[in-house]
Partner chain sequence: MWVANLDKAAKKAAAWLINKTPIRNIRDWGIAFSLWPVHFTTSCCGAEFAAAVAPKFDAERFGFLPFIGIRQCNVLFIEGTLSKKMGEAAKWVYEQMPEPKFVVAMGACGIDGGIFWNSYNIVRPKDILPVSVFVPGCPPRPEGIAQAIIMLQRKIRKGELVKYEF
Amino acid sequence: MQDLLSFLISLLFRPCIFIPLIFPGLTVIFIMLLMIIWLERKIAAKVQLRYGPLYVFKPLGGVIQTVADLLKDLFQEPIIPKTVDKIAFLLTPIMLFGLAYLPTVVIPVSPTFYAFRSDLSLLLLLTLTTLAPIFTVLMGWASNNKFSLIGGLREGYLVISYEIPMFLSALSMAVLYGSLDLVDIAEAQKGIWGLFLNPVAGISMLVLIYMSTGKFPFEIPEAESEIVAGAYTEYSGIMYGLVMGASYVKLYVLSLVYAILFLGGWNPLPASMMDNPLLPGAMLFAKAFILIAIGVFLRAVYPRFRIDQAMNIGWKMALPFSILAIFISLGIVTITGGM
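Show the structure of the chain whose sequence appears above, on its own, in the form predicted together with its partner chain.
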């Protein structure tokens, strides 16, 4: 019995299980979701001169508000309208959440602790993150609702304007470090962080992350005062919980990627602490969490852009900047002869 238990625990701590299930996988995602939605409401409330969720658990400032919301969603009637395409309608939230979560398996936690290492892991990760918007578009189509349709189309338009510059910004770091392997990239930042080497790429990538996850001021595909909830209009109950969670999960994944690409990943930790994945993981998580917190803080400051303005930013500002970022990387590589 004892042996079985210890075997199971050791199994759990194997990277190929630990990473998808614990960190950065499901468990942490779940806790992060509960925390971040509460934090978003609290931060907004603070700037707005009020308290935000409180009475649900007063001693800790209503920290379990999201649990109550989740329970409500769980016990709410999941409505499937007659006019929708049933299979697509039911499949999309699951696919959306799944695809938002899937890239976590590629993310390394420490130089030695990873589920999957490849020479092309950055490319794989970026490709996986681009898949989710396709399902948002599908969702808009399947819902058979005009607002959903407009929301889906907006997402479709936005995808092509943020994805390319985001790829280019990310790849400029690959050029800089001469590798597409996330572990290598993180390790290469022992000295200077990528953000300081190539700030142009860093800033444009940060803006594009918020754009791709629909944070303010780019909350355009689900702009509530224009098109109700965009593609999510028809979803109720736990299905809505899934689609709402998916965008936060995407933000979480992209923030982790950003932390690895630009903020040195688990650095600066002394090499002696690298054996245990716990500390590097915590470091990585903390960096990502700050990025998420900034993302949700923006809600309190900005109104939202119009879609044409957001596309202008994508095409006319982010794209030139990200191309410039590649040249900067090439310049640095040429001068220093490779990092």
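Would you generate the structure of this protein in the form predicted alone, following the form predicted together with its partner chain above?
Single chain only below; no partners, no other molecules.
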């Protein structure tokens, strides 16, 4: 029995199993979803004096309302309108959530603990994150609903305006550290974090992360006061839970990437603590969670931008700043001879 238990523990801590299933994979994702939704409601309730999250089961901080909504989405009957394209309508929420989760396989937990490592891991991760919005557009078309179609088209417009500068901001750090390997980039920040070396790239990418995940003030594809729930208008039950959860998962994944690129990843932990993946993983998660908390705080304090305002931010502000970030990285590399 003891040998079997030891075998199961050793199997669980194999990177190819631990990373997809535990951290930063499915287990932590589902725990994080509950934490972030609760935190988002709690912050909004404090600022806007909302009754439910503040006073419903107050001894547990109003968390019972989040649990109730989760149970509602799990057990509510999913309604499929007759006029939708059924195959696309049913598959797109699954694909959207799956593609939001998939990049976690590429994220390293420590210098020696990773499921997949490549000289192009940053490029691969960014490529995977750009696939999900395609299914939001497809979701709006498959719903055969004018509000859904408008929401899907809005997502399409926004994708073009934020993906290019987000790529450039991330790649400016690859230029700075001379590598597309996420492990090498994190290890190069033992002395000073990337955010302090290239703050233009750091600020630009942080705004673009919130923009790409539909957090306020960029909740434009849903825009419930204008287009009901945008691309998600016809969805209910577990399918609605998947499409709404996908944006939180993407925020979580991009926050982890940001923590590696700009906040030193698992640093400043000493090398002696890197053998156990729990400690560097906890450090990485703590940094990402702070970024997520900042993002959900914006929900309570900022009104939503119009789509033209958001696109102007992408093209007229974020894109020039991301190009500037590339030149800053090139200048630092030229002066210092490489990091």
